[in-house]
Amino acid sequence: MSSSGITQLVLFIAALTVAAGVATTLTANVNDISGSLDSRGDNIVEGIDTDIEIISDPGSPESIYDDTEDNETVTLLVKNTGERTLSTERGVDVVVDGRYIPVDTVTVVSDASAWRPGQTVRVTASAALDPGDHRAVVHVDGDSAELLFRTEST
């Protein structure tokens, strides 16, 4: 009778140990999933609040593309039409004619310290373009804007 009691006690302790291990593992996994969902939710909200528009005048290609000697640059005026302040120090990408162009500078036009909603930045990137039609795409924090413009031969 006492050996049966000892066996039941050992099985009970083993069952408690397994249950505690499973509970610990599940708690860690639930915390990881919860953290991932919070992060994903924040990213979705940022994406919804982010909106940009290129306001450069495609009818004045000389204001967009400067092809003077040793200074071939594309300059785009990009307006923050979203609902949150955007960073000018990271996350501004420019693609011209399907090619990624490294951004040289991003400066807020109105001398403000940040790129707030309603404000415009000047994005300058070095690129050599042939005369003809071109397509520029600016990508910022999950949103993008497109501009079609034409360059003339000099």
Given for the second form:
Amino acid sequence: MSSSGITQLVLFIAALTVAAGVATTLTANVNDISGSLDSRGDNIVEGIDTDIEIISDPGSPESIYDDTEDNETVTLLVKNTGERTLSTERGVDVVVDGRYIPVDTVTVVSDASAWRPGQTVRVTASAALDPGDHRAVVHVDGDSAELLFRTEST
Amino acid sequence: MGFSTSAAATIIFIGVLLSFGFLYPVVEETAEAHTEAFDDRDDRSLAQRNTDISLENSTYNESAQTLSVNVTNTGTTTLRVDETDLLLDGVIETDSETTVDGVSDRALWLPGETLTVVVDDVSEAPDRVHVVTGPGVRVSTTDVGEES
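Could you switch over to the form predicted in complex with the partner chain, since the one displayed so far is the form predicted alone?
Below is the entire complex, every chain and molecule, led by the chain shown above.
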């Protein structure tokens, strides 16, 4: 009788330990998944709220591409047409003809202190381009805008 | 044996309940934020479709070295003057005076009203005049009239 009681006690403790282990692992994992889901959701919402347009005039290509010797630059005017104030410090990428071009400066054009909705920034990037057709893409926080332009030989 | 099983099942059940308690608010909040973001995007898209402007004329005054551009809001959305950009030969103009229907320093530009932008110190008549509104709707002209 006594040995049967001890066996039952051992089994009881073992069952409780295993159950507690499973429950703890489950809640910890679900908690981690919740955290990840939360940040992923925030990122997606940021992406949906971000909208930009390149407003440079392709009819005036000399304003887009400056072909000064050893100082060739591409200048793009990008308007924030979304809901969020965007950062001019990070996250602005320029790709010309499929090639990543390092951005030199991003400056807000008007007197506004930040790149708020409706405000335009001037993005300058150093790139030497051959005369001909080009495609510039600007990526900001999950949204991108495209501009097709043409550079003339001088 | 019977009691061990019940106790273990109870502990796991509590674990499942707690997990559900962690997960549910996050899923609900995320779904709500997404719905709101999609609604906002639809609104922006609608505003952009309802926006239309027409460039009435642009005149360069050689003696005063000023360029005057008249643009009418022909859409149904109210536009903001400070969000409207003027590009002369592709270069954005930041220093200009604006009037809406003859009233200076107006922030809003309502449907049917005409915005006049006057730029000083323009050394020569531009080839292209390009106007861009806040929602991204743009219009351009190469027809720049000259008066002396």
